[in-house]
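In the block that follows, a single chain appears as structure tokens, in the form predicted alone.
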Amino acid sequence: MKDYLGISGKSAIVTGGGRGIGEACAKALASYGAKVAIFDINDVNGNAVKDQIIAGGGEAIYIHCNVMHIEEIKAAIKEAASVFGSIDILVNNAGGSEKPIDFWNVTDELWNKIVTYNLFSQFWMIRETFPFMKEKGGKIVNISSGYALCGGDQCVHYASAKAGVIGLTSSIAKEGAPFHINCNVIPVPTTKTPGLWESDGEFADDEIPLIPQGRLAEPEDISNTVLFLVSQAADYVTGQIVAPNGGRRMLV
């Protein structure tokens, strides 16, 4: 039987892999034979996901890493590469926002914090993993947001950073192509994760009537898309916005 994905034995990094979409991505990759390095700042969550993967017969390590600090990123990537011998896949998932806030109340400090968390961190992760992929190629998936496509109320800093991720993706895709490095972006919709309720989950039920498929996304809806984009089946897919959102925002 043919292996459609072709990721068994590949080494992957998933940032924010301790819960939510990142957890789903880490487990999905491991279930198809990838060796997964989980980056997170919550050691309890990160180790729990690692242990669950290993208990299921997969291979995983957990590395504490705050993606808002470049030195921690460098050290974590060096450790992951040392353990696995290579880095073939990067899922830039870590990110998020806080409570809704009117744009005129966004301070420079808050702007810098959210932009660093959601945009700078992804650039740093790509820049530092790129040398490991240049020899034999690789797959990069950046997690953006539906707000990057059409803006959002009371989240100007977050929407701007996530829009930047789309520009980052297309640029990396062009520069990575000669090295057989693919880079794509997923503008995730409203997804049922712990982070949703921590930021502003009150609006979630109001959005359901606007979704043609009639439900919010599950983390697995996103991880399934990640699986495709990092697979050999997507070797000719790069620089693309791939939006699993139940029809909420149609890009055609």
Ligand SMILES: NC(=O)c1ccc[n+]([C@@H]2O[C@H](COP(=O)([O-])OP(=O)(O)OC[C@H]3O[C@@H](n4cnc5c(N)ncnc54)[C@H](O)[C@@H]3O)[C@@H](O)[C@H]2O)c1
Second form
Amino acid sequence: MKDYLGISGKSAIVTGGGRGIGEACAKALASYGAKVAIFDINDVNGNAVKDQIIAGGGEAIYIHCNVMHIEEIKAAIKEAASVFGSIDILVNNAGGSEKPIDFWNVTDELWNKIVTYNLFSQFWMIRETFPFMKEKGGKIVNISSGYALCGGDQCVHYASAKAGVIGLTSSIAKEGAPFHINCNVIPVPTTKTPGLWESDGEFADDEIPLIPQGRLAEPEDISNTVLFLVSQAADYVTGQIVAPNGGRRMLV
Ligand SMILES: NC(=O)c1ccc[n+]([C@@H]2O[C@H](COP(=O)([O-])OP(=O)(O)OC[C@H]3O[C@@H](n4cnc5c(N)ncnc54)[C@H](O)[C@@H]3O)[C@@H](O)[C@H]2O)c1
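Shown: the form predicted alone; wanted: the form predicted together with the ligand:
Let us now look at the entire complex, which starts with that chain.
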């Protein structure tokens, strides 16, 4: 039998793995044999996902890690590497926005918070994971947003940070290539997660007529793309924007 993905036995970190897209990614990776470290700040959700993976025969650990704090990132990566012995896969998923806000009302404090959460955190995760990937290579997937490509609706801070994730991705892809480190980005479209309902979810269904396939994305639509990008099948794919979006070009 052939093994298309080739991720069995690999070690993976998924940030924000306690629910939504991160949960789907953690479960998908584990279901194909990867050892998964779930980083989250919600210990109840993070442990629940870990327990579900283990109950299903997979391997997982949960580590409390606020990706907005570099010291927590350093400690969590060290712990994951010491438990698993390596880090082969990083899914930089944690991120999000808050309620829509006009750009003229965005304070410096709010800007810094959202940019730290969505962009700085991903850079920190990559920089601190690099020592564990540079000898054997690795696969990194950064989660961005459709807003990065076509502008946000009342979320300039979030759209700017997610656009930064695209520049981060192509830069890491170039510098990572000599180390066999691939880095790609998914500009996630509107996806049915708890985070969506907490931000601007009440308008989500208005987008359905704009989507050729006629439905919003499910978390598994995104995790299936993540699976491909972290797999051996994607060894020659790096620095790319890969968009699972039901055929929608401009995502809002
Ligand atoms: N759902 C969408 O419509 C949509 C659209 C575009 C992009 N995205 C992006 O997809 C990613 C996942 O979105 P989602 O909708 O699944 O989110 P979600 O809000 O449902 O889940 C986010 C997870 O991250 C955790 N988290 C929050 N703050 C954290 C922190 N500081 N450190 C570590 N973990 C933290 C939460 O506890 C939660 O488990 C995000 O980067 C988001 O910006 C989502």
